[in-house]
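Just the one chain here, the form predicted alone, laid out as structure tokens.
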Amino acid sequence: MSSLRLLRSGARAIGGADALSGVHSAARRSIIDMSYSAHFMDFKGSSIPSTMRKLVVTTLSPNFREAVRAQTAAVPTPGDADLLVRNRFVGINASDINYSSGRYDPSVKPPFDAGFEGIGEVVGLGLSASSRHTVGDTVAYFGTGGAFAEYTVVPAKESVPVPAARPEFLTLPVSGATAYIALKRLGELAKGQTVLVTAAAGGTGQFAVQFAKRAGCHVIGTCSSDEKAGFLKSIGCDRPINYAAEDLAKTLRKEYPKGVDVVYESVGGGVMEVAVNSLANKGRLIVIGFISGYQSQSGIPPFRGDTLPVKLLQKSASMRGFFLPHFLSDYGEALSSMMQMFAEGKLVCEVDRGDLAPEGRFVGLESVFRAVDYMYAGKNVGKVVVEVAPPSASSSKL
């Protein structure tokens, strides 16, 4: 089964609101418009126009530039149990560009549309999924391909009510559940461990960090930037490591002679080369990526493996891969549980919206390709999120 549509599934554990409880949403507002048999279309309140725009994979390459096309079509129809949303923001991952490259199916080819995670207002439904929902709720959803774009078609199971179109809310359906779960169920953590979370400052980075610390462990986080450090520093990491300015490996060996019991590693390559070599006596290495080789033809970054299963063997350690849709019972009390944290201010939704990106913050459709760059280029702090359409575009004149 495909990772999109394992993801799918997921999106149907979550329980819809029950995975919110303990967050008031805003007041629902009725439908006004039953003329349609089969799906209510609130026309006249959001001004729904005939066409759109949005973004096509058009042919398979690392390169989401090359890979991907502004195209205008219709706006579609929801069925009988779907969603119409009017995308407020779109999230940005790393896998994006997988995506293009047809690495995730490859029994899918192009044109299809890309784009994983939004977050919007409802402006039209089917007839069975008027049960749940009504025009006017707010919600976001990931995984069913097409977020790129002005209005997306989302199976009413597979989104998830949220209080506002606010964009921290996009950062916790992929990037704060990976960073949630692989913790819990893989990391095992205790109380006075050691943690290393690699690429700290990036949108799942910055809630492994957080969550470790929660745990009671000693946290150290990577970065690029003292700015990066300083934003680590200010979400409870014990020692952020600026590996522009310090020696990755020489650090970790001075100040942590023992090693260290989980590393949370996204980045691959050579800093996992480190990783491994820094875990400690039955310590535990989580595999959630390996972004440096992405933008490759293969997607693989060098890695020189040929000593590790001596190395896990002397230290009685691990390495372990995570992938989300792998995890999917596990997901809806992790949706939950964050939600719950982030209303009592007790997470930090870091979202960079491009205010510090030569051409500025990332507003409109188009500006989708420039975030990308901006990732992959290491400047974000937290996850980088794109805003579709303004406050005025998305609300109901209702």
Ligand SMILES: NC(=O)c1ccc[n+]([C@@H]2O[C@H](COP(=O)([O-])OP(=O)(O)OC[C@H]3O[C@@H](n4cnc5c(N)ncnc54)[C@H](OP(=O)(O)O)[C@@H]3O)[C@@H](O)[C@H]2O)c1
Contents of the next structure:
Amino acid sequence: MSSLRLLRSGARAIGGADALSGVHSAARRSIIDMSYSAHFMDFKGSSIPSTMRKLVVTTLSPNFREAVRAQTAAVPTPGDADLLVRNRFVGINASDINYSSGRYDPSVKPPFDAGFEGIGEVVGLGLSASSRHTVGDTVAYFGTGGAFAEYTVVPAKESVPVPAARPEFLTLPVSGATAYIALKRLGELAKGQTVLVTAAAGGTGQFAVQFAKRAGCHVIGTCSSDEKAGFLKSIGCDRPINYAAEDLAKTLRKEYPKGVDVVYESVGGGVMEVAVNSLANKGRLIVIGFISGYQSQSGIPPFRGDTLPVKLLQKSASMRGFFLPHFLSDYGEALSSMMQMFAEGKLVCEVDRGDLAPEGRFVGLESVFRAVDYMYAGKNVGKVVVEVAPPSASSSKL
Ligand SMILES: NC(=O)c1ccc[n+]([C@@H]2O[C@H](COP(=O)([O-])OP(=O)(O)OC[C@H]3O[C@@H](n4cnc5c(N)ncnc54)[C@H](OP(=O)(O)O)[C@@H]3O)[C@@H](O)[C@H]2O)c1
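Right, the form predicted alone is done, so what does the form predicted in complex with the ligand look like?
Expanding to the full complex; the earlier chain stays at the top.
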């Protein structure tokens, strides 16, 4: 099943709880509850609340605050092959506003649940899911929809066991995996080549920088502040370019007259035009995203592409699109490899929890709104992560 279908089905499954919107009861489920006789819903004598908070897209809009509402709903019940995860942290992605504007699947109408990825503790599960998981496991997941909630139902086969609910592990399911697989499958990186990463200090950019460096490449990274440039240096970027202080096109022309071999491109519009013009002979530009257009109605930034075929032909260069859900067969290997690198101290998984944001750290589900604003203000260094709930009292691991 593709992740897009998973996104849709997940959104529907949890969306069914909308009937209980507005219920503010703090009632707790009884531990002996026959409606859950086929499920394992209780952990070490603890109980799961009847209701929870979640973020729901109620109006299609790229303005996240306009599109999304916080609601109270029933805590969903896992199906036979599902886990019920109590979210500890959720990840913010640039595409959260593409999702809230209905660009992922125009046939899905609001209301539907927001949020792509989370990490937390399994607090309930279906009978089949219990063959691989148990209550108290810590898992990360992405792509099921509905991560922006206190509890999320996740198909067991799409969850990844992680040693602890650390926010660093949440950098890997989307941001890390995108860089790992895109560069591996489409980059054709070779030692000594030059790689340009745009939005290099962000969630996925930080990984592209590190993987290109590991492949023996010379890495250039764009960012918008000296603080980000310092971070890029610290993770091995050879030439951070703070485009707020120096002209990107001029710098590339002057310092890289032969051009760059690979571009990991996330910004689109004028930045993509500069990147195309900077390609070396046989260069590859990987289209990862075009964030500079996401806040507009169309979602697409202006791009002057009429001479693109000429430019590509003259350099035997290519542009290649990459969308993570199309590469799920590479996913398991990518995650285990990155987890191992992290465990060995060979991969920096930088997390930005909003400590320097105007209202401070992103704590509580409703700080997702602030976290999205913060990313779109270009403030983040590393992956933006929101702490939804404190560690569970029943779990000593967390
Ligand atoms: N294809 C896929 O499967 C896939 C998967 C994951 C992510 N992505 C793409 O990867 C890109 C980065 O996503 P992310 O979630 O990792 O975000 P992120 O990089 O953590 O944050 C976004 C960063 O983009 C930069 N930026 C440049 N122009 C911007 C603009 N006009 N508005 C806002 N930010 C701008 C900012 O850094 P500076 O200020 O330093 O430039 C900002 O910090 C996006 O294009 C996203 O769609 C694609």
